[in-house]
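Presented as C-alpha cells, the chain that follows is alone, the form predicted on its own.
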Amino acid sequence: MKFFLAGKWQDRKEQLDVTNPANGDVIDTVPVASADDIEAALHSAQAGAKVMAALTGYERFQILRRAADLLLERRDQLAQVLSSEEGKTITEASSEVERSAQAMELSGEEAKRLGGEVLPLDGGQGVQNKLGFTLRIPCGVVAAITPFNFPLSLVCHKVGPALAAGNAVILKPASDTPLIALHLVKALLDAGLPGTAISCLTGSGRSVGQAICSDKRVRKISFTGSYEVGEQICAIAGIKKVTMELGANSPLIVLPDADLDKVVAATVFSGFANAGQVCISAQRLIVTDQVHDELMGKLIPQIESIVSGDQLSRETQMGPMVRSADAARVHDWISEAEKQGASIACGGQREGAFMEPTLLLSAGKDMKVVKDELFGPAVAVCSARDADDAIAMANDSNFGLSAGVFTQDVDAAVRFAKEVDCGNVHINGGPLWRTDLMPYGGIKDSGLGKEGPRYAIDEMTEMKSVVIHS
C-alpha cells in the first residue's frame, strides 16, 4: 500500500512488511519514508494549514461527518484489515471501527462550536470603555504519532480534533499497524479533505517521528506510546505544545462489600481485552483479605474459559499479541514473578505470539508484573488488609492513568475518587472503560494533557485575546 504525502499517494523502493501476528504471513507492504519525504510533508503541511484555517467550522464539520459515515459504510473491510495486522479479534476490530467513526463525528460537531469568551475587562481597576474577547486559532501543523494497539481509534482521536480545529496533520502510525491509518486517510480524502491537509508517513518511528517532532514548523505534538519514547519526544520538541498519553499499570480495587460477580466481569474484560495490550488494562487486582478466596473461586474459571486463537474467527475471544517478542517478554516477567514467590493460578504458557490468559496470585510490590507496565494478558493479584492499605498500594506507582474500585459504600467511593492518584477513576467499573467524548488522560508518568474531541481541540488551538478601545 502506498503512503500519502503532499497531496499524492506515493511509493518508494524501500519497503516495510506488514504481517499477521498470528502466523507471520505478510499482509502487505508500505514505503519507508526518507528525510526528503519528511521535508516534503512539513512543507506541504504548512500550505495545508492555511487551507484548513480558511475553511469555516461548518465546512470542517461536513468533511468529518462524511468521513465518519464512510468508516461505517466500510466497517467490514476496515475491521478485516485492522484485525489482520494488529491481532485483536474481529469482534473487537469491528467495535473499534464504530468507535472511531464516533470520534470523527464528535470532532466534527466541535468544529461547529469552536469559539472564545467575552472578557469582563471592567473588573480591572480603572478600566472603562473597553470590550474584550478571546479567539481560538489553530496551532498550524500538528504531528500525530500513534501506537499499534488501537491503530484506528487513537488515530481518529488525534486527526479528528486537529482537523476540526483547522490544523494540518502529519500522521506517523505505528510500524506494525500502518494499513488501517492509510485507509482512514483515504476515507478523509473521499470525504473532501484537501490533499495538503494531511500526510501519512510510514517507516521507523526512530527516524521519522524524531525528525518531525524536532522541527519548528510543527507547533503541536500528540503522542500515544511508552513513557520512555514520550520522554525522548519532550526532550527534542523544543517550544511547542505537547500531549502525552503514556503508560500505566492500572489498579482494580475490591473492598469487602463489592459485588463480586461484577468484579469478575470487569476483571475479565479489563484484563484481557486485546490480549491485555491496552494502556488502561487492569494489571493490578488489589483485593481486601475478607473476599480474596471467594473472588478467586469465581474469577479463575472465567479466565480459564477465555477462547484464544485465530483473531479472524468470530468464536475467538482473545487473539495473539502483536509480536512474538512481546509475548516472550510477558512470559519472562511471569516466570520471574513465580520465582520471586507469586503463584500461577491459571495460564502462564506461550506459543509464538500467543500468550495464555494468566492470573498470578500473591504478587509483591517489587515484581515487574506489579510495578512496571506489563502490556499483556496477565493480571497480578495483590492482597490488602483494608481500604487504607488498598489506597496506599494503588498509589504506589509512578503511573496514574486509570483505576477502578468496587464498593457499595458511598463514602468509600468518594474517598477513592479523591485520593487515588489517577486521571480517571471508575466506581464499580474496571479501569478499561472509556467513552469517546470524555476527557481522558493521566497524571504522574502517565502523561500530559487530555484527549476526547472537545478537550483535544483545546490542546490543538491557541488562545488570542482581543481588546477594542473606545
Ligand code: NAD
The other form holds:
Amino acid sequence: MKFFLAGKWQDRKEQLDVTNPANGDVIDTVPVASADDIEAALHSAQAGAKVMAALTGYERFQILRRAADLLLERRDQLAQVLSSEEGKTITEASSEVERSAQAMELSGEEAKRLGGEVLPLDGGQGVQNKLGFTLRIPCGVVAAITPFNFPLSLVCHKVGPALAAGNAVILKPASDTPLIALHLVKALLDAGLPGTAISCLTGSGRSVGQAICSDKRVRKISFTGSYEVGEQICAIAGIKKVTMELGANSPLIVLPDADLDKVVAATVFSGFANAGQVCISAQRLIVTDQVHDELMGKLIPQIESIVSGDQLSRETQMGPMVRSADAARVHDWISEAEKQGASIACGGQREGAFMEPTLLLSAGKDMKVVKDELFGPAVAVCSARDADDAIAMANDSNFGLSAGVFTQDVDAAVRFAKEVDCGNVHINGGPLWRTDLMPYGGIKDSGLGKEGPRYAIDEMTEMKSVVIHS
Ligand code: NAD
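So the form predicted on its own is up there; where is the form predicted together with this ligand?
Now the full complex is given, and it begins with the chain already shown.
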C-alpha cells in the first residue's frame, strides 16, 4: 500500500515488508518515510489543524459517524487484513473492527458536545462585575503513535477523539501492522475528512516516531506501547501534552469464596485472548491456598483445549504471536522460570511464532514471568495465604493498569477496589475488560492520562479562560 501524506497517497523506493506471522509470507509492502516526508507531514498538519478547527462540531460528527458506518460495511475485508498482519484470529479481528467503529461513533458524539463552563469569579475576594467562562480549543497537531496488538482499535482511540476535538493528526502505526491503519485513513477520507487533516507515515519507530515526537509543531502526543519507548518519547517531547498508555503484568486474584467456574472462564479469556498480547492480559493468577488445587483441576483442561493454529480459520481460538522472536522470548522466560522452581502444568512448547497456551505453577516474585511484562500466552500462578497477602502481591509491581478479583464478600471486594493500585479494578471479572465509554489508563509505570473518547478529548484540547470586564 502507499502511505497518505499531505493530502495524497504516495509511494517511495524504500519499502518495508508486512508479513503474516503464521508463515512469514509477505502480504504487502509499505513505504519508509524519510526526513523530508516527516517535514511535509508536519507542514501539512499545521494547515490541516486550521481546516479542522473551522469545521463545526456537527460537521466533525458527520465525518466520524460516516467513517464508523464504512468500517462496519467493510468489516469482513478489514478483518482479513488485520488478522493476516497481526496474527489474531479472524473472529477476534472482526470484533476489533466492530469495537473500532464504536470508538469512532462515540468520538463523533463527543464532537457535538465540546463545551466549557461558567466560572464563579465573584467567589474571589473583591471581584465584581466580571463574567468568566471557559472554552475548549483544539491542541492543533496531534501525534498518534500506536502498537501492533490492536492496530485498528487503538488507532481509532486516538484518531477519533483528535479529529472530534478539531485537531489534525500525524499517525505512525506499528511497523508490523501498518496496513489496517492505512485502510482506516481511506475510510476517513471516503467519509469526507479533509485531506490535510491526517497523514499516516509508515517506517521505523526509532526514526519516524522520534522525529515526529520531538518536533515543536506537535502540541500533543498520544502514545500506546511499551514502557521503554514511552520513556524515550517523554525524554524528547519537550513542552507538550502527553498521554502514555503503557504495559502491565495484570493480576487476577482468587479469594477462597470465589466462583471457580467464573474464574476459569475469566482466566482463559484474560490470559490467552490475542495470544496473550493484550496490555491488560491476566499474567499473574494470585490464588489463595484454600482453593488452589480445586481451581487448577478445573483450569488446566480448559487451557489444554484451546485450539491454536491458522488465524484465518474460523475454528481457531488462538493464533500466532506477532513475531517468532517474541514467541522465542516468551519461551525463554518460561524455561528460565522452570529453572528457578516453577513447573509447567500445560503448554510450554514453541514452533515459529506459535507459542502453546501455558500455565506455570509455583511462580515466584523474582521470576521475569511475574515481575516483568510477559506479553504472551502464559499465565503464572502465585500462591497467597489470604486477602492481605494477595493485595500485597498484586501491588508488588511497577505496573498498575488493570486487576480482577473474584470473591462473594462485598467488604473484601470494596477493599480490593480501594487498595489495589491500578487504573481499572474488576470485581468478579478478569482484568481484560474494557468498554469505550469508561476512562481507561494506568497508574505507576503503566502510564499517564486516560483514553475513552470523552476522556481523550479532554487530553486533546486546551482549556482557555475568558473574562468579560464590565
Ligand atoms: P512498542 O513500544 O515497541 O511500539 C509502539 C509504537 O512506538 C510503534 O508504532 C513503534 O514503531 C513506535 N516507536 C518505537 N520506537 C519509537 C521511538 N523511539 N520514538 C517514537 N516511536 C517509537 O510497542 P509494541 O510492541 O508495538 O506494543 C506492545 C506494547 O504496547 C506492550 O508493552 C503493551 O502493554 C503496550 N500496550 C499498552 C496498551 C494500553 O492501553 N496501556 C494497549 C496496547 C498495548
